[in-house]
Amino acid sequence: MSLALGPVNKSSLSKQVADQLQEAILDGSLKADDRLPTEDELAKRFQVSRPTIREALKRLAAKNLIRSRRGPTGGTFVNHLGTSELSDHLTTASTLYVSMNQISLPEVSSTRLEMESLCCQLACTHRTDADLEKMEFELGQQLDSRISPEDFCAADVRFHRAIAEASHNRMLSFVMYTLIEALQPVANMIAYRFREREIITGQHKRLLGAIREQNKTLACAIIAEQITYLDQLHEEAQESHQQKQT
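Atomic structure of the above chain by itself (the form predicted in complex with the DNA):
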(Lines of atoms letter the chains of each structure in order from A and count residues from 1; the text may use other names and numbers.)
(Lines give C-alpha, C1' and ligand atoms only; values in the text may rest on other atoms or scores of the structure.)
Protein backbone atom coordinates (compact mmCIF):
# COMPACT_ATOMS: atom_id res chain seq x y z
CA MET A 1 0.00 0.00 0.00
CA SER A 2 1.55 3.25 -1.13
CA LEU A 3 0.60 5.96 1.28
CA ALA A 4 2.31 8.96 -0.27
CA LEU A 5 0.07 11.83 -1.25
CA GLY A 6 0.05 12.07 -5.02
CA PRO A 7 0.34 15.18 -7.16
CA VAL A 8 -1.45 18.33 -6.11
CA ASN A 9 -5.18 17.96 -6.42
CA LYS A 10 -7.78 20.62 -5.90
CA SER A 11 -10.26 18.22 -4.31
CA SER A 12 -10.54 17.98 -0.55
CA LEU A 13 -7.97 16.05 1.45
CA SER A 14 -10.50 13.62 2.79
CA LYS A 15 -11.53 12.76 -0.77
CA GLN A 16 -7.95 12.30 -1.84
CA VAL A 17 -7.30 9.97 1.06
CA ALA A 18 -10.51 8.06 0.39
CA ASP A 19 -9.62 7.68 -3.28
CA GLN A 20 -6.18 6.34 -2.47
CA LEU A 21 -7.50 3.82 0.00
CA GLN A 22 -10.17 2.73 -2.43
CA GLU A 23 -7.54 2.34 -5.09
CA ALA A 24 -5.57 0.12 -2.74
CA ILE A 25 -8.63 -2.05 -2.17
CA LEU A 26 -9.43 -2.18 -5.85
CA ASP A 27 -6.00 -3.18 -7.05
CA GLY A 28 -5.64 -5.81 -4.36
CA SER A 29 -3.05 -4.16 -2.12
CA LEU A 30 -5.68 -4.38 0.59
CA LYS A 31 -7.54 -7.67 0.57
CA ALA A 32 -10.79 -8.65 2.25
CA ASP A 33 -10.52 -8.79 6.05
CA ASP A 34 -7.22 -6.96 6.01
CA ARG A 35 -6.92 -4.50 8.82
CA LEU A 36 -6.06 -0.92 7.99
CA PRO A 37 -3.64 0.99 10.20
CA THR A 38 -5.28 2.80 13.11
CA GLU A 39 -6.70 6.24 12.47
CA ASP A 40 -3.79 7.85 14.27
CA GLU A 41 -1.35 5.88 12.19
CA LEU A 42 -3.15 6.80 8.97
CA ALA A 43 -3.15 10.42 10.05
CA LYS A 44 0.60 10.30 10.50
CA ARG A 45 1.24 8.55 7.21
CA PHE A 46 -1.02 10.79 5.14
CA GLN A 47 0.12 13.85 7.08
CA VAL A 48 -3.40 14.97 7.81
CA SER A 49 -5.44 15.23 10.98
CA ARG A 50 -7.54 12.43 12.39
CA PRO A 51 -10.90 14.10 11.64
CA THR A 52 -9.85 14.27 8.01
CA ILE A 53 -8.93 10.59 8.04
CA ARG A 54 -12.27 9.83 9.63
CA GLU A 55 -14.15 11.73 6.94
CA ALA A 56 -12.29 9.68 4.37
CA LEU A 57 -13.13 6.43 6.15
CA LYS A 58 -16.80 7.39 6.34
CA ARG A 59 -16.82 7.85 2.60
CA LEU A 60 -15.61 4.29 2.18
CA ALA A 61 -17.98 3.02 4.84
CA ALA A 62 -20.87 4.55 2.89
CA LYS A 63 -19.84 2.36 -0.02
CA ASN A 64 -19.72 -0.68 2.22
CA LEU A 65 -16.06 -1.12 1.47
CA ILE A 66 -14.95 -1.15 5.11
CA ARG A 67 -16.26 -1.82 8.60
CA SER A 68 -14.93 -0.70 11.98
CA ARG A 69 -14.96 -2.03 15.51
CA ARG A 70 -13.76 -0.45 18.72
CA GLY A 71 -11.36 -1.96 21.17
CA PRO A 72 -7.82 -3.34 21.18
CA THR A 73 -8.47 -5.95 18.52
CA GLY A 74 -10.80 -3.55 16.75
CA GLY A 75 -9.95 -1.19 13.96
CA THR A 76 -11.01 -0.78 10.37
CA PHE A 77 -11.28 -3.80 8.10
CA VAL A 78 -11.84 -4.37 4.42
CA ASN A 79 -15.22 -5.93 3.67
CA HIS A 80 -16.05 -8.94 1.56
CA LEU A 81 -18.19 -7.80 -1.30
CA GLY A 82 -20.68 -10.55 -2.01
CA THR A 83 -23.95 -10.22 -3.86
CA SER A 84 -25.89 -9.80 -0.65
CA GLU A 85 -23.44 -7.27 0.81
CA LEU A 86 -23.84 -5.23 -2.31
CA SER A 87 -27.58 -5.42 -2.34
CA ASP A 88 -28.35 -2.63 0.13
CA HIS A 89 -25.82 -0.52 -1.63
CA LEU A 90 -27.48 -1.22 -4.93
CA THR A 91 -30.95 -0.98 -3.51
CA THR A 92 -30.55 2.61 -2.44
CA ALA A 93 -28.91 3.46 -5.74
CA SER A 94 -31.55 1.87 -7.92
CA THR A 95 -34.48 2.93 -5.78
CA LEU A 96 -33.21 6.48 -5.68
CA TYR A 97 -32.54 6.52 -9.35
CA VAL A 98 -35.94 5.19 -10.25
CA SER A 99 -37.76 7.53 -7.91
CA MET A 100 -35.76 10.69 -8.61
CA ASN A 101 -35.91 10.32 -12.33
CA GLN A 102 -39.51 9.27 -12.35
CA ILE A 103 -38.74 6.28 -14.49
CA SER A 104 -41.93 4.81 -15.75
CA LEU A 105 -42.87 1.32 -14.75
CA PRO A 106 -42.93 0.06 -18.35
CA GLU A 107 -39.28 1.00 -18.64
CA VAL A 108 -38.44 -1.07 -15.58
CA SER A 109 -40.71 -3.99 -16.27
CA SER A 110 -39.81 -4.38 -19.93
CA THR A 111 -36.14 -4.52 -18.97
CA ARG A 112 -36.84 -6.97 -16.22
CA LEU A 113 -38.93 -9.13 -18.53
CA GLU A 114 -36.06 -9.53 -20.94
CA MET A 115 -33.51 -10.16 -18.22
CA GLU A 116 -35.58 -12.55 -16.23
CA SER A 117 -36.44 -14.51 -19.34
CA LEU A 118 -32.75 -14.89 -19.90
CA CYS A 119 -32.32 -16.03 -16.31
CA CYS A 120 -35.05 -18.60 -16.71
CA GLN A 121 -33.51 -20.05 -19.82
CA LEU A 122 -30.16 -20.40 -18.16
CA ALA A 123 -31.78 -21.67 -14.98
CA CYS A 124 -33.58 -24.40 -16.95
CA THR A 125 -30.23 -25.60 -18.22
CA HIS A 126 -28.07 -25.18 -15.16
CA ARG A 127 -30.36 -25.48 -12.14
CA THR A 128 -29.11 -27.84 -9.45
CA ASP A 129 -31.12 -29.67 -6.82
CA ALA A 130 -30.03 -27.09 -4.28
CA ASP A 131 -31.46 -24.32 -6.47
CA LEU A 132 -34.78 -26.13 -6.75
CA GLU A 133 -34.91 -26.68 -2.99
CA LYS A 134 -34.29 -23.01 -2.32
CA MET A 135 -37.11 -22.04 -4.66
CA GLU A 136 -39.42 -24.62 -3.15
CA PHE A 137 -38.73 -23.31 0.31
CA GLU A 138 -39.56 -19.74 -0.61
CA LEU A 139 -42.66 -20.84 -2.45
CA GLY A 140 -43.73 -22.69 0.68
CA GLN A 141 -43.41 -19.46 2.64
CA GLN A 142 -45.61 -17.65 0.18
CA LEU A 143 -48.28 -20.33 0.28
CA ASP A 144 -48.72 -19.82 3.99
CA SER A 145 -51.64 -17.41 4.07
CA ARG A 146 -50.88 -16.46 7.67
CA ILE A 147 -47.68 -14.57 6.94
CA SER A 148 -47.69 -10.79 6.89
CA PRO A 149 -47.59 -8.79 3.68
CA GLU A 150 -44.03 -7.74 4.54
CA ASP A 151 -42.90 -11.33 4.88
CA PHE A 152 -44.71 -12.25 1.71
CA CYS A 153 -42.80 -9.55 -0.15
CA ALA A 154 -39.50 -10.64 1.30
CA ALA A 155 -40.18 -14.24 0.28
CA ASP A 156 -41.14 -13.04 -3.19
CA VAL A 157 -37.85 -11.18 -3.54
CA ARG A 158 -35.93 -14.23 -2.38
CA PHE A 159 -37.80 -16.46 -4.82
CA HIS A 160 -36.86 -14.29 -7.77
CA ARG A 161 -33.31 -13.99 -6.52
CA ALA A 162 -33.14 -17.77 -6.36
CA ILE A 163 -34.08 -17.93 -10.04
CA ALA A 164 -31.29 -15.48 -10.81
CA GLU A 165 -28.79 -17.53 -8.80
CA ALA A 166 -29.93 -20.69 -10.58
CA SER A 167 -28.64 -19.23 -13.82
CA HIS A 168 -25.17 -19.73 -12.33
CA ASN A 169 -24.02 -16.55 -14.01
CA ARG A 170 -22.89 -14.20 -11.27
CA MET A 171 -22.86 -11.11 -13.42
CA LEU A 172 -26.43 -11.74 -14.46
CA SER A 173 -27.42 -12.35 -10.83
CA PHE A 174 -25.77 -9.11 -9.86
CA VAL A 175 -27.75 -7.14 -12.40
CA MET A 176 -30.99 -8.94 -11.56
CA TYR A 177 -30.70 -7.98 -7.90
CA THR A 178 -30.95 -4.37 -9.01
CA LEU A 179 -33.98 -4.95 -11.19
CA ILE A 180 -35.85 -7.03 -8.66
CA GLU A 181 -35.45 -4.28 -6.10
CA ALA A 182 -36.52 -1.60 -8.52
CA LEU A 183 -39.80 -3.36 -9.24
CA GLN A 184 -40.47 -4.01 -5.58
CA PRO A 185 -42.69 -1.00 -4.85
CA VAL A 186 -45.29 -2.45 -7.19
CA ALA A 187 -44.97 -5.88 -5.69
CA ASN A 188 -45.41 -4.38 -2.25
CA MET A 189 -48.70 -2.89 -3.28
CA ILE A 190 -49.94 -6.25 -4.41
CA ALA A 191 -49.04 -8.07 -1.27
CA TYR A 192 -51.80 -6.31 0.60
CA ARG A 193 -54.52 -7.92 -1.48
CA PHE A 194 -55.14 -11.59 -0.89
CA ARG A 195 -56.68 -12.41 -4.23
CA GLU A 196 -53.56 -11.22 -6.02
CA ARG A 197 -51.35 -13.13 -3.69
CA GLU A 198 -52.96 -16.36 -4.82
CA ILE A 199 -52.47 -15.52 -8.46
CA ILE A 200 -48.79 -14.69 -7.93
CA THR A 201 -48.08 -17.84 -5.96
CA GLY A 202 -49.91 -19.85 -8.60
CA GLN A 203 -47.60 -18.43 -11.23
CA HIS A 204 -44.60 -19.17 -9.06
CA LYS A 205 -45.72 -22.76 -8.63
CA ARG A 206 -45.99 -23.28 -12.36
CA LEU A 207 -42.71 -21.48 -12.92
CA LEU A 208 -40.90 -23.75 -10.51
CA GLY A 209 -42.39 -26.75 -12.31
CA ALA A 210 -41.22 -25.48 -15.66
CA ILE A 211 -37.69 -24.92 -14.42
CA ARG A 212 -37.64 -28.34 -12.82
CA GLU A 213 -38.71 -29.95 -16.10
CA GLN A 214 -36.27 -27.69 -17.94
CA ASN A 215 -39.00 -26.32 -20.18
CA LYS A 216 -37.54 -23.02 -21.28
CA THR A 217 -40.41 -21.91 -23.45
CA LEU A 218 -42.97 -22.45 -20.72
CA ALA A 219 -40.84 -20.74 -18.08
CA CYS A 220 -40.40 -17.65 -20.21
CA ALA A 221 -44.10 -17.56 -20.96
CA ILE A 222 -44.95 -17.61 -17.27
CA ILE A 223 -42.48 -14.83 -16.53
CA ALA A 224 -44.05 -12.76 -19.27
CA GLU A 225 -47.47 -13.49 -17.85
CA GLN A 226 -46.46 -12.38 -14.39
CA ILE A 227 -44.83 -9.15 -15.43
CA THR A 228 -47.71 -8.26 -17.72
CA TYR A 229 -50.00 -8.95 -14.80
CA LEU A 230 -48.01 -6.64 -12.52
CA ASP A 231 -48.10 -3.89 -15.13
CA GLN A 232 -51.84 -4.27 -15.38
CA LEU A 233 -52.33 -4.04 -11.62
CA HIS A 234 -50.14 -0.98 -11.52
CA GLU A 235 -52.20 0.67 -14.21
CA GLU A 236 -55.45 -0.04 -12.38
CA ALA A 237 -54.00 1.31 -9.18
CA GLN A 238 -52.96 4.51 -10.89
CA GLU A 239 -56.38 4.99 -12.43
CA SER A 240 -58.14 4.63 -9.14
CA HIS A 241 -55.61 7.01 -7.67
CA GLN A 242 -56.41 9.60 -10.30
CA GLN A 243 -60.13 9.17 -9.70
CA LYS A 244 -59.59 9.94 -6.06
CA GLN A 245 -57.87 13.18 -6.91
CA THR A 246 -60.67 14.43 -9.19
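Note that the rigid core is defined as the largest set of C-alphas that superpose within 1.5 Å between two forms. Not measured: the values here are computed from a predicted model. Numbering follows the first chain given and starts at 1. What changes on going to the form predicted alone:
- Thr52 shows a C-alpha shift of 2 Å or greater between the two forms [criterion: core-superposed Cα displacement of 2 Å].
- After superposition on the rigid core, displacement of the C-alpha of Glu213 between the two forms stays below 2 Å.
- Relative to the superposed core, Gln20 undergoes a Cα shift of 2 Å or more between the two forms.
Complement to the form predicted in complex with the DNA: the form predicted alone:
So it's only the chain below, everything else dropped.
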Protein backbone atom coordinates (compact mmCIF):
# COMPACT_ATOMS: atom_id res chain seq x y z
CA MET A 1 0.00 0.00 0.00
CA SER A 2 1.49 3.32 -1.11
CA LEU A 3 0.14 6.17 0.96
CA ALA A 4 1.53 9.71 0.77
CA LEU A 5 0.96 11.53 4.05
CA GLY A 6 2.61 14.64 5.42
CA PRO A 7 2.81 16.86 8.48
CA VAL A 8 -0.06 19.24 9.15
CA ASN A 9 -0.50 22.75 10.53
CA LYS A 10 -1.01 23.16 14.26
CA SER A 11 -4.59 24.47 14.13
CA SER A 12 -7.46 21.93 14.12
CA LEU A 13 -4.96 19.10 13.92
CA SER A 14 -7.43 16.24 14.26
CA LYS A 15 -9.63 17.68 11.50
CA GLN A 16 -6.68 18.07 9.17
CA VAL A 17 -5.56 14.52 9.81
CA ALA A 18 -9.11 13.26 9.24
CA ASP A 19 -9.39 15.31 6.05
CA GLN A 20 -6.15 13.86 4.64
CA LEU A 21 -7.20 10.31 5.44
CA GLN A 22 -10.66 10.93 4.00
CA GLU A 23 -9.12 12.28 0.81
CA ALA A 24 -6.96 9.16 0.59
CA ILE A 25 -10.11 7.04 0.85
CA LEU A 26 -11.97 9.08 -1.74
CA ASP A 27 -9.16 9.12 -4.31
CA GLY A 28 -8.55 5.39 -3.93
CA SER A 29 -5.17 5.54 -2.20
CA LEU A 30 -6.91 3.70 0.63
CA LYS A 31 -9.34 1.07 -0.60
CA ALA A 32 -12.17 -0.81 1.07
CA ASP A 33 -10.88 -3.25 3.70
CA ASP A 34 -7.37 -1.73 3.68
CA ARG A 35 -5.83 -1.71 7.13
CA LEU A 36 -4.70 1.71 8.33
CA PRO A 37 -1.27 2.16 9.96
CA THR A 38 -1.28 1.96 13.76
CA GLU A 39 -1.90 5.06 15.87
CA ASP A 40 1.84 5.27 16.60
CA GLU A 41 2.71 5.02 12.91
CA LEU A 42 0.12 7.64 11.95
CA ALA A 43 1.33 9.95 14.73
CA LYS A 44 4.88 9.74 13.36
CA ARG A 45 3.82 10.29 9.76
CA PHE A 46 1.64 13.29 10.61
CA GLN A 47 4.01 14.50 13.36
CA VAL A 48 1.20 14.84 15.88
CA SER A 49 0.27 13.19 19.18
CA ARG A 50 -1.60 9.91 19.55
CA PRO A 51 -4.66 11.66 21.12
CA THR A 52 -4.86 13.80 17.98
CA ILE A 53 -4.81 10.66 15.82
CA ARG A 54 -7.48 9.09 18.02
CA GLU A 55 -9.71 12.12 17.60
CA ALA A 56 -9.17 12.08 13.83
CA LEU A 57 -10.14 8.41 13.66
CA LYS A 58 -13.27 9.16 15.67
CA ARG A 59 -14.22 11.75 13.06
CA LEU A 60 -13.83 9.19 10.28
CA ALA A 61 -15.75 6.54 12.24
CA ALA A 62 -18.61 9.01 12.74
CA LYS A 63 -18.82 9.29 8.95
CA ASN A 64 -18.82 5.48 8.71
CA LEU A 65 -15.63 5.60 6.65
CA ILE A 66 -13.63 3.29 8.93
CA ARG A 67 -14.23 0.49 11.44
CA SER A 68 -12.17 -1.00 14.24
CA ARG A 69 -11.63 -4.66 15.06
CA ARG A 70 -9.91 -6.16 18.09
CA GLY A 71 -7.79 -9.26 18.38
CA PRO A 72 -4.67 -10.65 16.67
CA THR A 73 -6.01 -9.71 13.24
CA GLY A 74 -7.54 -6.48 14.50
CA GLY A 75 -6.85 -2.87 13.67
CA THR A 76 -8.59 -0.03 11.89
CA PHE A 77 -9.94 -0.74 8.41
CA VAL A 78 -11.52 1.24 5.60
CA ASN A 79 -15.22 0.51 5.35
CA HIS A 80 -16.89 -0.83 2.24
CA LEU A 81 -19.70 1.68 1.72
CA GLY A 82 -22.77 0.48 -0.12
CA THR A 83 -25.38 2.59 -1.88
CA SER A 84 -27.63 2.75 1.18
CA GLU A 85 -24.90 4.12 3.46
CA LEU A 86 -23.81 6.78 0.97
CA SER A 87 -27.41 7.70 0.22
CA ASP A 88 -28.15 8.06 3.92
CA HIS A 89 -25.50 10.78 4.20
CA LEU A 90 -26.83 12.66 1.17
CA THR A 91 -30.43 12.16 2.26
CA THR A 92 -29.71 13.70 5.65
CA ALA A 93 -28.10 16.71 4.02
CA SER A 94 -30.84 17.20 1.43
CA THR A 95 -33.59 16.80 4.05
CA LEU A 96 -31.97 19.49 6.17
CA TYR A 97 -31.66 21.78 3.16
CA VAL A 98 -35.36 21.39 2.36
CA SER A 99 -36.39 21.76 6.02
CA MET A 100 -34.29 24.92 6.41
CA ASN A 101 -35.71 26.41 3.18
CA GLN A 102 -32.30 26.39 1.51
CA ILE A 103 -33.98 24.53 -1.35
CA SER A 104 -37.58 25.41 -2.22
CA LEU A 105 -40.24 22.78 -2.78
CA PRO A 106 -40.87 24.02 -6.35
CA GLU A 107 -37.18 23.43 -7.07
CA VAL A 108 -37.40 19.93 -5.61
CA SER A 109 -40.58 19.18 -7.55
CA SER A 110 -39.21 20.36 -10.90
CA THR A 111 -36.04 18.35 -10.38
CA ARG A 112 -38.03 15.30 -9.36
CA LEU A 113 -40.25 15.61 -12.43
CA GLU A 114 -37.31 15.64 -14.81
CA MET A 115 -35.39 12.86 -13.08
CA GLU A 116 -38.30 10.57 -12.30
CA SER A 117 -39.55 10.93 -15.86
CA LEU A 118 -36.16 9.62 -16.97
CA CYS A 119 -36.44 6.79 -14.42
CA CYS A 120 -39.84 5.84 -15.82
CA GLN A 121 -38.54 5.80 -19.39
CA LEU A 122 -35.61 3.57 -18.44
CA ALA A 123 -37.80 1.39 -16.22
CA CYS A 124 -40.15 0.79 -19.14
CA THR A 125 -37.20 -0.51 -21.14
CA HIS A 126 -35.25 -2.41 -18.49
CA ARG A 127 -37.75 -3.50 -15.81
CA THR A 128 -37.66 -7.14 -14.76
CA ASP A 129 -40.31 -9.35 -13.20
CA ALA A 130 -38.59 -8.82 -9.85
CA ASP A 131 -38.85 -5.04 -10.28
CA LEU A 132 -42.55 -5.28 -11.03
CA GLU A 133 -43.06 -7.50 -7.99
CA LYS A 134 -41.45 -4.88 -5.74
CA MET A 135 -43.78 -2.19 -7.07
CA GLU A 136 -46.80 -4.47 -6.70
CA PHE A 137 -45.86 -5.28 -3.10
CA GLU A 138 -45.52 -1.61 -2.11
CA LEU A 139 -48.76 -0.78 -3.88
CA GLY A 140 -50.44 -3.57 -1.92
CA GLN A 141 -49.15 -1.99 1.29
CA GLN A 142 -50.66 1.35 0.28
CA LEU A 143 -54.03 -0.25 -0.47
CA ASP A 144 -54.29 -1.57 3.10
CA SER A 145 -56.68 0.89 4.75
CA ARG A 146 -55.47 -0.15 8.21
CA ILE A 147 -51.97 1.31 7.87
CA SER A 148 -51.12 4.67 9.44
CA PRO A 149 -50.52 7.81 7.36
CA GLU A 150 -46.80 7.54 8.15
CA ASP A 151 -46.67 3.91 6.98
CA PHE A 152 -48.56 4.89 3.84
CA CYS A 153 -45.99 7.61 3.14
CA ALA A 154 -43.15 5.14 3.71
CA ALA A 155 -44.70 2.65 1.26
CA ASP A 156 -45.14 5.52 -1.20
CA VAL A 157 -41.42 6.34 -0.93
CA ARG A 158 -40.45 2.68 -1.43
CA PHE A 159 -42.72 2.44 -4.49
CA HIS A 160 -40.94 5.33 -6.19
CA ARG A 161 -37.58 3.98 -5.08
CA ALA A 162 -38.48 0.69 -6.80
CA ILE A 163 -39.15 2.60 -10.03
CA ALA A 164 -35.71 4.21 -9.77
CA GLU A 165 -34.11 0.81 -9.18
CA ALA A 166 -35.99 -0.58 -12.19
CA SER A 167 -34.11 1.89 -14.37
CA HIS A 168 -31.02 -0.28 -13.72
CA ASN A 169 -28.92 2.85 -13.83
CA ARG A 170 -27.11 2.82 -10.50
CA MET A 171 -26.09 6.47 -10.56
CA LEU A 172 -29.62 7.63 -11.35
CA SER A 173 -31.05 5.31 -8.71
CA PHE A 174 -28.57 6.64 -6.16
CA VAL A 175 -29.47 10.27 -6.81
CA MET A 176 -33.22 9.53 -6.90
CA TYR A 177 -32.98 7.75 -3.56
CA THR A 178 -31.73 11.01 -2.07
CA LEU A 179 -34.34 13.17 -3.79
CA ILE A 180 -37.29 10.95 -2.89
CA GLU A 181 -36.24 10.46 0.72
CA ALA A 182 -35.75 14.21 1.17
CA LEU A 183 -39.48 14.67 0.59
CA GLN A 184 -40.47 12.16 3.28
CA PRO A 185 -40.87 14.79 6.05
CA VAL A 186 -43.01 16.88 3.70
CA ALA A 187 -45.16 13.85 2.91
CA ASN A 188 -45.58 13.11 6.60
CA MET A 189 -46.64 16.72 7.17
CA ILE A 190 -49.47 16.25 4.66
CA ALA A 191 -50.52 12.96 6.37
CA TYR A 192 -52.57 11.62 3.46
CA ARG A 193 -56.25 11.35 4.19
CA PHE A 194 -58.41 8.55 2.79
CA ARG A 195 -59.51 10.54 -0.27
CA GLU A 196 -55.94 11.46 -1.07
CA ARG A 197 -54.80 7.86 -0.63
CA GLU A 198 -57.35 6.74 -3.22
CA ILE A 199 -56.10 9.28 -5.74
CA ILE A 200 -52.44 8.45 -5.14
CA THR A 201 -52.91 4.67 -5.23
CA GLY A 202 -54.99 5.10 -8.38
CA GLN A 203 -52.10 6.95 -9.97
CA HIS A 204 -49.68 4.26 -8.79
CA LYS A 205 -51.86 1.50 -10.28
CA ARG A 206 -51.86 3.23 -13.65
CA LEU A 207 -48.15 3.95 -13.41
CA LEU A 208 -47.36 0.32 -12.65
CA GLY A 209 -49.51 -0.73 -15.59
CA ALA A 210 -47.71 1.68 -17.92
CA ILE A 211 -44.30 0.40 -16.84
CA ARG A 212 -45.46 -3.20 -17.20
CA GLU A 213 -46.71 -2.44 -20.73
CA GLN A 214 -43.51 -0.46 -21.41
CA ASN A 215 -45.50 2.64 -22.35
CA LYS A 216 -43.00 5.44 -21.76
CA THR A 217 -45.26 8.31 -22.81
CA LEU A 218 -48.06 7.25 -20.48
CA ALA A 219 -45.72 6.59 -17.55
CA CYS A 220 -44.20 10.08 -17.84
CA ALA A 221 -47.66 11.65 -18.09
CA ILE A 222 -48.80 9.90 -14.90
CA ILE A 223 -45.67 11.02 -13.03
CA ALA A 224 -46.32 14.61 -14.11
CA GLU A 225 -49.95 14.29 -13.00
CA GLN A 226 -48.94 12.97 -9.57
CA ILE A 227 -46.25 15.56 -8.92
CA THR A 228 -48.70 18.36 -9.85
CA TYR A 229 -51.24 16.85 -7.45
CA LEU A 230 -48.68 16.56 -4.64
CA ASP A 231 -47.64 20.18 -5.19
CA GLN A 232 -51.26 21.19 -4.63
CA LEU A 233 -51.38 19.20 -1.40
CA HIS A 234 -48.14 20.83 -0.24
CA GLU A 235 -49.56 24.29 -0.86
CA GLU A 236 -52.81 23.44 0.97
CA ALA A 237 -50.87 22.05 3.93
CA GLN A 238 -48.66 25.14 4.14
CA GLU A 239 -51.65 27.49 3.95
CA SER A 240 -53.42 25.52 6.68
CA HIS A 241 -50.32 25.63 8.85
CA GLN A 242 -49.96 29.39 8.38
CA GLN A 243 -53.64 30.00 9.22
CA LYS A 244 -53.28 28.07 12.47
CA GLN A 245 -50.33 30.22 13.47
CA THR A 246 -52.17 33.52 12.88
